[in-house]
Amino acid sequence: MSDTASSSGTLYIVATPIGNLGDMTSRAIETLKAVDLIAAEDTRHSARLLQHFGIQTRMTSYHDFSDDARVELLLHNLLDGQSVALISDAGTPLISDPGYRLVNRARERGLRVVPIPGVCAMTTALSAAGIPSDRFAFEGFPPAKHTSRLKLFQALVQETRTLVFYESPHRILECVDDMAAGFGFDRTAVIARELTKTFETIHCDTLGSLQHWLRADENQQRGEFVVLIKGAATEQDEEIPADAKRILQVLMEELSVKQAVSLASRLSGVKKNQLYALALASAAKPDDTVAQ
């Protein structure tokens, strides 16, 4: 440890409650009440949670709109040894919340970050919503203009990986029309609102019935929510029929590979990215055959 960290306080990053209280911590509760200054995105707002598990530690304001001198204030109170713990309104810091300006300068400086782990929305509904969650990608929210947000979506078309958005209620019908056209309208996905609240609901369709879903019952459109996007099937996904490779075999010994994959693929209706890498697999094996 360097004597800058040494001698310095450390910069706590604790996650509070997305919305059930008893999600909060022993550990967070500790840590809140031990520190010389808690930074918070809305001090309003979390002096409820604080007076809720009698937390009177001093707090002050650091939200995305934070100018540098107040990181750089932040800054100096580590630095003379005072200890900080970042809040967020509600989850983890730095997932879609403020934070990554003060952590990346509290590194650059040499100072001890120290995360006191806690509920995060996009965790709690991967854990919940039924869908590939070993490979995942988080946007984050959406842009809010309609043309930037199908433009994102039609660039992640093809992308195999869950995808994790969050949105907000006055923009989710926008969003979910919007996905549908950008990712399908058959493209399974899941809305999560109202995470460890009271009416929290995960509600898994197509993205096109989920249009209607949320239209049908305004209730639905209310809370905050997490949208999550199955990913696009992979070539290992879509097994070649045995016929297929039957056909792709004949022709391959009578054509070239690009003339065999593209009248096999009409014959069959398989893709011919799909018939093409079978036809090099088949290649780089000559004593195997196609149909194995």
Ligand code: SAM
Given for the second form:
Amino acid sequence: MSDTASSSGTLYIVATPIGNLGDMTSRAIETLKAVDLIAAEDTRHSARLLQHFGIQTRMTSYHDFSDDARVELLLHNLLDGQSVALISDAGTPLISDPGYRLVNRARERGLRVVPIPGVCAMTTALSAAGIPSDRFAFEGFPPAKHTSRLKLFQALVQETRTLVFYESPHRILECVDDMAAGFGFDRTAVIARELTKTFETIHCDTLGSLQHWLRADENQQRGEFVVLIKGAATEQDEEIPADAKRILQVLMEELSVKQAVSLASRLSGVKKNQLYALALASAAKPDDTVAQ
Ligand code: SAM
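What I would like now is the form predicted together with this ligand, since the data block earlier showed the form predicted on its own; can you produce it?
What follows is the whole complex; the chain from before opens it.
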């Protein structure tokens, strides 16, 4: 694959499926066929994928433990005008997968780095979990040791964004136990297991109930997991009592929003910012009523 813009080759970062081979994009196939070299996390594992799609490109290994010499060799290939594609065992490279050092050094040397997007377990889980996805934080794999894991969850207890974790089958039970202890048994969470595969399961419940659910069926402990934790409730989420809404509505008919909110807050004891958000939302409604 020649690069017309410069004599250096391009580094392609190519996403591959996380289970269902039907999720391989045509651009990924074309790119892997066209490049001079594929750098793969595990060449034996990726050989099956390449064979399935009739890709005959030469492969070399690249993983997190690759030494500087391996990175330099790949950079040398690129500087020499060869194009290289980086793939991981599954999903998007660099997302809890190797590639950061290579991409970082390639960009430092002014080489072109082109993403070929596709599947990622995190976004796949988020898209179907049914908990807020407008703001989220990806935490990757939690620590393997109980004490550090619990400490991390306790440190994140006030986080209002949805939290996304990866977990392996041999740690899923103890991880969910620590999540329940750290975030609270009543916190809503989603376990997304074996996404895009035959036994795909996406189950939403409180962490306390998820602990029981996992233990009740050993099959639910098998496979690959994404665990999503609903963010901590914000003040705006707290339910405003119906009488406070009514007071605000009446006052808004006679006073400015600012005065109505201030007075309604004094009368009802509900925080001003909560009432203000409600007032603004209702002002935007055509019939000018406060949402019940
Ligand atoms: N780069 C990958 C991506 O884009 O999602 C993630 C690689 S990371 C080493 C592997 C972890 O991703 C698994 O342990 C699991 O937590 C999650 N994962 C990968 N495939 C999955 C699947 N089909 N269903 C659920 N989780 C999956």
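Residue numbers count along the first chain shown, from 1. These figures come from a predicted structure and were not determined experimentally. Throughout, rigid core stands for the largest set of C-alpha atoms superposing within 1.5 Å between the two forms.
Annotation: Cα of Ala47 displaced by less than 2 Å between these two forms, core superposition. Once both forms are fitted on their rigid core, the CA atom of Ile18 lies less than 2 Å apart between these two forms. Superposition on the rigid core between these two forms places the CA atom of Arg70 less than 2 Å from its counterpart.
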